[in-house]
Every structure is written in structure tokens, then in C-alpha cells.
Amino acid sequence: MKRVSLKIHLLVIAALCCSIGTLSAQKNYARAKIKPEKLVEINYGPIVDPHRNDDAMKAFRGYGLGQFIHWGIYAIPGNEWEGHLYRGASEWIRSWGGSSAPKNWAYIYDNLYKQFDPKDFDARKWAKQAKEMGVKYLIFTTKHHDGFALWPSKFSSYNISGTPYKKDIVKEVVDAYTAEGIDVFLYFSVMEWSNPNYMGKKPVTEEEKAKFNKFLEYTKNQIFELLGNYSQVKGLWFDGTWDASWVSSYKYTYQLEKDIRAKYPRIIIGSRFRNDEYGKRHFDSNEKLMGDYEQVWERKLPKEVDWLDGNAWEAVMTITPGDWGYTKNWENKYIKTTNDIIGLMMKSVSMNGNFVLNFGPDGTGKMHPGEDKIARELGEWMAVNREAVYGAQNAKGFPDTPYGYFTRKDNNLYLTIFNRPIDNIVRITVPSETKEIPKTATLMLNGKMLMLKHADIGFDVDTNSYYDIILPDDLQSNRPFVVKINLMGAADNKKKGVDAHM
């Protein structure tokens, strides 16, 4: 790598963070403590401790890298149909309307399952690729908003058994990924466009209430069917929970979560599942987390670690700007590079989060060639630097650095460098209250020990200490690289300031 910063990748990350920073007051991403006199009585709020710390959640907090797979019959059209281009997210194509949509599109789409026969699908191949990429957990779409189930559900005829393929895709995926040591979470949409008992609005009439109650029971049956069929599953990932019909069903969804947790106490459920009686999702009206971890970070990242309030969290991210399902044509779109993705991942891990990268296979079961390329390149990077990712946490006590991102595990500090200094001197700031200082520095790219020395730079009334790590002049890399810094305790790291009166 030339001695220039990988600015494009940090700019992508900055754009994601800044886009939410401007909205923080509206969307309350940076949550303020509510004064006691402002607290409201809540009967349908959180069920579990938001800082749950059993083995399942300890594993979740240490995953680092996950994979999302959006797959269903929407992969057949991708984002187009017989010369008509769909401008929305490809997995929403069933909702296509207006003058740009093909005639009778909903009818055409609802019958696409009759030709769903993914002859190139091999769950073991997917799982092997994910393993080589460094993935620790998978989120897999069992049923999206169209209502088509990728397992042979007893509660709906609109499922995989009615296709030419016929075999249970969910089982194949769960078994293959579990065999590779990758934990599986099942995505489940509670929105279902094709179901006559579903409605987006709040049911008002007795007839509407009866219909939607049937839908709620059907939804419960399918959720428990999935958990009963695939015992290896570690968590449920819910979607489509924003419609007024679901929001108004807070008594039912509260009891449903209690029922799920009673039967499967180790199951992990994020904050997207339900809301309190005041309609607040993710966080209740007193700003308490509604689930085991934060799920507000979809195609965005928090600006700083303090925003998370110690909660577990994940960022789910697309490779294209906004498509989750298969998109045939990647031209004329910004496609995130492997370096972009490494940057997003390391920023997430540096704030105690997991980073989940989405893949959208085509109708035959093959990944997009661009996804294959990223999986290979990211896997090559993870093979060298995974120590800085798995089980790593925020490097509390060490301030943010312009070079890239700090992560920490035990007595090792990891600095993933995106912005290589022109003079090859990486200067580490150690505040006086931090009772540890760098002992050794190693370049993980080749295991080479680097020169490390204390730098007394003589700033007036400056209580920080500084340590310089010298990078080799001949270091060549077209990827961010990691310096592993072993820390040792310091009896007193406080440097007395010098006030030179002039």
C-alpha cells in the first residue's frame, strides 16, 4: 500500500454515522436518562434483563462477524421482470404497483413458487464459504413479507413443499451451518401480504378483530413450529413489526414473548419483536431495551459507544446501497468494497457490537459473483486478523485514534490501521488515568515485532503519555492491517504537567 490513508473507506463509515447523528434528536439514538418524575407506568415493557449475561449472550457478544441471507421466491425476478425494472428493494418486489409494474403483478408473483427449483443450491457450500469468511453466526430468512415459507409448514400451504424443489430448505441450512460451527438465528416476518387475515391497519370492527386474531394464532403456531423443528437454533430475528395491527396487539405479543422464553429460555430475541402499550418499539417509553440486544442499527452505525448504554447490539448491512434480496444488475450502484466492509466491521466491534453482512442468492441458489469475491477477500483478511475481532471489545481507557480503530481482548490492544501515517510513526495516546502502557507491538500481517518507544513530546500541562510504534518502510498492503499491542501494568502513569510562565 502506498503511504496514503484509505480515506474512501472511513468516509463511507463517517457517512453512515453522520446520517444518524443529524437525526439523533428525532429518533433518540443517543438516549438520555429520563428523570424519575417523567417515568410512566408500563405493564407491557421488557421481559428480560437487557444486560443478560448467560452463556448464550456471552457467545453473542463475542461473535464479531455474522452473515445475513435473504432468500425466497423474490430471488426469481430479482429486481426486474420481462423488461420492467423495479426501483424498490428487490425483496419487496411483490408490493410493486403503479404504471411501472407488469399487469396482474401480484397474481404473477404469488404463482412464482411453482417454478422455484434452485438446482444449484447447496447449503453445505454456503456454510463452507461462510466458515472460510470468518462468520460466527447466520441470520436466515425462513419467511419474508410475501408469506412464502422455506420450510414445509403445517399451518400454510404457501410453502416449499408446493414447489418443484420440495425439500426443507430451512433444515438444510440449519444443519449445514451448525455442522460448520456457525450458530443460526431464524428471520421471521410477522407481516404477510398474501394472507387474507393480515391487515396493516389496526383492526376496529369485530370482523376485523376476528380475522386478525386468527392471523396472530397462525403466527404463533409457525414460530413454535420453527423452534420445534430446528432445535439447534440460537435466536429469532423478527421483521415487519411496525404496522399498526401488530403495534396494537401489545398484550398478545407480550404474552407470546413470555411463552417463547418459558419454553426456550436460552433463545435470543432482539428489540424488533414488539412494543409497549404506548407504541414504543425497540425501547419502551422509559427508554429500557425491549429485548436481549439492540436492533435499531440497520444500514447505519452508532456514532459512539456511549450511545449503547452497555447493551449488546448488531449492525446489519447490505453490500449494495439498499437491496437485501437478489439483485441482478450491480451496475451504476456503489458497491461496498472489502475494505469498506472491514472498516464497518471494525468500527462495530470497537463499540462492542457485531457486524452482519447480507448476501442475496439468485433463484438457482448461487451467490452473486460480487458476493463470492467479497467473501473470499474478507476471509483472507480474517484468517490473519481474526484475533482482533472474535471476543474483542471496546478499548476503554484508550481514546479514539485517527489511524483507525482500537479493539481489546485480555491484556492485548489491537489497532486496525486504515490511515497509515506518512512518516510510519503510529503514536498511541495513553491518558494518565489509564493504568496500562504498551509493552510490545507486533504486526499481525507477518508476526514481526515492531520498534516501540516512549515519546515525551513536551506539551505544556499535558498529563497524557505517548508511545510511538514504528512501521517498516517496506510494508506493503492494499488492506487495513492490524498492530497487536501487548499491555503491561503501570504503577503510576501520571505525568506531571509543566507550566512554563512566559
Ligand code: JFZ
The other form holds:
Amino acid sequence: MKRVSLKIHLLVIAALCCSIGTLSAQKNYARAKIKPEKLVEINYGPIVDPHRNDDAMKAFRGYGLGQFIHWGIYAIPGNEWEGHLYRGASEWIRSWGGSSAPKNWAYIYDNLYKQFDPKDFDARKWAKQAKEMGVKYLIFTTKHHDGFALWPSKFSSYNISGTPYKKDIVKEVVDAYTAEGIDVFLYFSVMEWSNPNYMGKKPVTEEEKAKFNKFLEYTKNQIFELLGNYSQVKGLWFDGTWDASWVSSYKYTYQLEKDIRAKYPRIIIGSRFRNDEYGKRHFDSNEKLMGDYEQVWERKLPKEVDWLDGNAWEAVMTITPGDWGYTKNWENKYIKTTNDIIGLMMKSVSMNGNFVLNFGPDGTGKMHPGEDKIARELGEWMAVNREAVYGAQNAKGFPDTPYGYFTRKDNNLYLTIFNRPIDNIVRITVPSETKEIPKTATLMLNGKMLMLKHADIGFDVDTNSYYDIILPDDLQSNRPFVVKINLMGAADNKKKGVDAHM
Ligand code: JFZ
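Now show the form predicted together with the named molecule, given that the preceding structure was the form predicted alone.
And the full complex, kicking off with our chain again.
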């Protein structure tokens, strides 16, 4: 009894540590600058300019908020089976082993598809919810590590047509989200646990090489099958690309990326697809981004915008500490609050990134009630404050604020306030070299203008000016709220503006 409760305590502590970790990255993930003499020759490095800026990438940079959906056979057990609790990430449940695992677990799991019949699944309902939540793009799992394809793949019989449900789920999802004006990216795991031609290690013998070559062909076929079937798809989100087998196939993967881009030049591919000939993933051996955006920000955020070198990026995030697939049991885990999520989103957007929130529907096709609640609350917030998110960027030139996060669009600065000052005076610091100053301030909650005044503090040798925005005493909010600050050119710019009007 004692041991059980101790275990639960440890779990709670672990969960808390995990979630705090997502709020402040502990490790330095900044890219190292390589000295010119240390640069190496790379033949299988980036194929496209990492700062590609066509319409597709412009849209990507402006999305702000995305939704991830992890759905597959793992939704049936959730994170438990016949009273046994699986403690790993719920979508990894097939790999359950050790004494806590049910007998013949992999066999049981590999036959669960025969019961996959999600009676409550309605892609249009999901898409409508996503739209109301304010989502601009979706990443949907077409095939996770178990190898089960949610579309009727010609290249593998382990697919949706062998289930009682039968219908093409990928098509239903792509069509429904596209109809709501939401862009769709397809998640695709290269690694497959149940495929006899797959291996984790580098193929060495002729037999292994022949097997893995078959696997590579199969992977290529499935990728082109998806792109051919669902022409609306805007991007591919690769996963399970870390094993030595894939890493050693850099010639093949280089050519594959070239082929995909030749046929689908607008397609967006993140940096998790492949590696260079030295085995460097995401960034090549000269630290150049391999792909259209940084796909490394998983359950973590960069600390500073400078870590990103101007690269596009997204952060993908779970609601529980670390489950992506359906998780029945939320009781003993830290569940991110809607305010946590708004904070992570605004922090991401303030550093030019997108924030992608994960949902793991259950085996019947319903979202977890906790997910429904977050979707509703986030949607209510987005309905009022979306201007601060879509197409918004880093507020270059304005120092970080203790109140929350700045984002910027055109001539407007948006301050999302998480820490409200006790005297209701929000003081904005404007460095003298910043050529713009606040002109008006509006509370997005009700569209009311706020009092704004230049606060000339008179600190000696201070290189900043200050502007005070006065919040109404009667303002009540249990959510972070946004102050929109309209900017105008500072003195010298203003003069030109005035002259022009004369
Ligand atoms: C992978 C999957 O294994 C997981 O099930 C889920 O689909 C997630 C979105 O992606 O997990 C990863 C992959 C990469 C990192 C961490 C977890 N990483 O680079 O830190």
C-alpha cells in the first residue's frame, strides 16, 4: 500500500517536472556558429534554401496556431488494458513489455485493428471544433510507429480497409479540414515496429540490405501514394527517422526529398526527414537547416528568438505531460490549463513560431472531454485576440516585458498580459534607438481605448523612454488579456510624416 502511494507521488513529481520543462527550456538548443575553417564539404545537405519564402512558406510563418491529431489503433486501449496501466506515452503502447504488460501483448495489439470501428467519428465535427478553436493548420497521423495506415494503402495490407470501419479516414479528415479553410499536413512515421523488412540497425549483410531496400521502396511508394491521393495536402511531418537504418540511407533519402520536391514544389517538409552523410539530423554538419522549418521543438520552446537564425519553426505540445495518443486517465497527471496553453502559444508567436496543440481522440472517434473544454476556452480567447496571433511576429526592437509577451503586426504591437501590475500601470520600455513610439492603446477585450502617457522618469544616462498604459481598476479577467498598442514613427520620422501632409 505504502509503495503504491509513494509511486504515485513520484509520478506526480515527474509529471510536474516534465511540464515545467516545457515552460522553460533547460538545455541550450541554440545553433553553434561554425568557424569558416571548420566547414566541411557536404554532398547530401539541404536541398532547398532554408529561408524559402514562397506563398506556402509565408502562410506557414503566419499560421500561429495549429492542431496535431494522433489517432490510430492505440486509441482503443488508451493507456491501459484490462486494468493494467501503461506508463509510457499512450501511442507507444504496442511496445509495452516487462512484468506490467499483459501476456502476448504485441499479438493482442496487432489484432486490435479487427475491432477498429469508431462509431462517433465525424471528421466534419473535428474540423468545426478546430475552426472554432482558431486553428490554421492540422497535422494528422496517417501512420504511426505501429505501421497501421489510416488510408487504404496499396502497399500494405495493415490498413483501414481491413477494419470494420473500412472507409478512408485520411480522406475524410483532409476533406473536412480543407472545407473549413484549415491547411493539412500529414504525419508519417518511417519507423515501423511490425514490418519484417524494417530494422533499427544499419543493414550490413546482403540479405539485410535487400530487405531494407524493399522497405525504402515501400516508404517512397506510400509517400507518393499519400501526395497523389490527397492533393490538398500542404506539408509532410516525418517522424521515426532516427534509427541507424534510415540514417545510413542518406543517399536514398536525399534523392527521395529531391523527387518529392520536383513533383510537389510547394510542399513543406520539416527538418526531421533526413540527415547528411555524417549522420547529422535536422541541421547538417555545417549547422544549416535541412528542410523548410525547424522541427526540433517538441514539448519544448527556444529560449530566445536569436536561437532560430530566422528559420521558420513550430512547437508541438501535448496537453498531458507526454502522451500524444488517447489517454483515458488524466487524474494522476498534470494537465496543462488553457492559460498554460495560451502562454506557450504567445511565447512561440513572440519568437516567430507556430504553436501546435495535440489532441488524441478515443477509439470511438470522440475527443477527450478535457480536450473539448480546452478547445472551447482557447477558441473563446482566440475570437477576441486572434489579431495578436495570426501573421504576428517578434516585436523586434522592443525588449522583453515582465508582463507577458509582445507580438507585432504592421504598425501594432500586442502585449498579452499574464502578470498584471498591482497598480494597474503597464510601463512599456522603448529604447531610444527604436524609431517608433506608442500612439494609442486599446484593450482587446472590449475595444476600449486606454489612457497612455509618456512617463519621463529621468534616470541618469538612461537610453530608454517609458510609456504608461493605465488599466481600468474594474477590469476583471481570469485569462491573460491583450493590449493593442498602435505605433507611430518617433520624432524624426514623425516630422517627415507631418511635412508630407502639408
Ligand atoms: C515522436 C513519437 O515517437 C511520438 O509518439 C509522437 O508521435 C511525437 C510527436 O513524435 O516522439 C518524439 C520524437 C522526437 C523527439 C521527441 C519525441 N525529439 O526530437 O525530442
